[in-house]
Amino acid sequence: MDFGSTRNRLNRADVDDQLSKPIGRRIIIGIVALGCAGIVFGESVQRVVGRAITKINPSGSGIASLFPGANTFRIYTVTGSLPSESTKAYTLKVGGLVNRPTTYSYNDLLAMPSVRLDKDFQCVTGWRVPNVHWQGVLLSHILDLSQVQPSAKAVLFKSFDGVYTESLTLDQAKRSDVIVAYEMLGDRPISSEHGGPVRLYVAPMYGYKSCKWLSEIEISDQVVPGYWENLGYDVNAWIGRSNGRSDAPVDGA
């Protein structure tokens, strides 16, 4: 859910609207300072920023999307608050057009064959985090375990924030660089600020395709546009050569 758009960037009016919410000016200034410091001092500062955002704005105003985070990641959330779930309570439901609908625990995912990817994270607004370490389970492996039915054409992803969704075609979902991730940034469990304990990582596409706080995978007979596609974003979000990448299919399928 790290997102952005060349067509939908935050402008001054958006910022003014956020600052008009009932949040104290000193608190806003302090969080901005902490957010900027997060780039330099790392994830411990980012966690403070995330918790402060949630504490002062539990109902969600979108204010979190204004601030940078650790390792040059930005903290983004469409609800304005940062959802959190423990690894003990976490579950991932897989259903839809499958012969074996299943609900996996966090430990179930850890027990599956793991893969490591060292790849960039690219936001459509232009910022990039190079050579991020990701570890998790191939999405294709989970689909194989579920025994996808012949009529299936696409995969829908849902977040436990209760709002965010994303989708891929079945062919895209089976790529070797699409994983259900539980570690990032150097063998560390994924924090709630980064979409943990489990999130999707779609290496060849812009960040908004990598659904944070992943809670459900649903196999369907057609692509269902996700949260940002319904607001005008591209359904096929290949990064492409304009960003120094060449891993998208030539036909853009």
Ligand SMILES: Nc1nc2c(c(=O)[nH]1)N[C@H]1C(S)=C(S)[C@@H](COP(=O)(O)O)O[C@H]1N2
Contents of the next structure:
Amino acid sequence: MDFGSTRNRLNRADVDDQLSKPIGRRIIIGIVALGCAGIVFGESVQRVVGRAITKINPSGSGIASLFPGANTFRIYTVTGSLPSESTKAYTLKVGGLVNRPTTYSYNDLLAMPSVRLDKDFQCVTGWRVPNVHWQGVLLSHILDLSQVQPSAKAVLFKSFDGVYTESLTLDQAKRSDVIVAYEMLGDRPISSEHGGPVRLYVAPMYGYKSCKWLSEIEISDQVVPGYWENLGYDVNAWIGRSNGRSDAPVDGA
Ligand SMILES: Nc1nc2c(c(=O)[nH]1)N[C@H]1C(S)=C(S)[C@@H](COP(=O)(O)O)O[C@H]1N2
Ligand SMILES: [Mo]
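Pass me the form predicted in complex with this ligand as well; I've looked at the form predicted alone already.
Everything in the complex follows now, all chains and molecules, and the chain you saw is the first one.
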């Protein structure tokens, strides 16, 4: 594997970060195997997006702006490309153990009661963006509309990248800080790099739970480990209480 290019050097930093943690051999093999085709830490994308965020995010001013990449999102995709879909073409399919399987359009989601969350985004590799503005629909609202059947225990998520998956227990999915988001970073639609038009945001858990390019929600009788969880990360991804990490929220939230 070649870690020589800028992009791969950054991948290497992620790999080093993983290797320094006692998560075990499974995950090390997974990360190294994926290193080349895996996380795109797209430096070029990152730089442009980082700059844009610095402009609109006050946390990008001052000291943070002296360290490019500090307090800004890194753009992740496991497929090696950044899928994009127009708001017009976008659909969210909700099915499985429900009485009312439904497919929602982007406008259907916008018309639902919306919630705003101002909360940190924390990746399990260590980077954090404090106090991010998120807006969307409570996942619990969508579950209610679908009329979840009594045998349901979990909620599975699929991305239109065709590869990424995640899941939550039904109890986790009903929390008031878990949303199907269509805005992030300051009253703007979610950009396609960040998983727009619609992504999941699971505030109390590490970033890998927040499935980008969300296209399908399936109510199920059991949790199914997601993409990173098959590579060794914890299925219950509570920030500060999983993956051997002890991150404390910066804003006390
Ligand atoms: N579809 C998809 N969703 C994903 C990922 C991904 O690679 N593909 N990466 C996850 C991880 S590990 C993190 S930290 C966040 C990163 O979100 P960002 O790319 O908007 O910074 O997305 C999560 N959701
Ligand atoms: Mo992450």
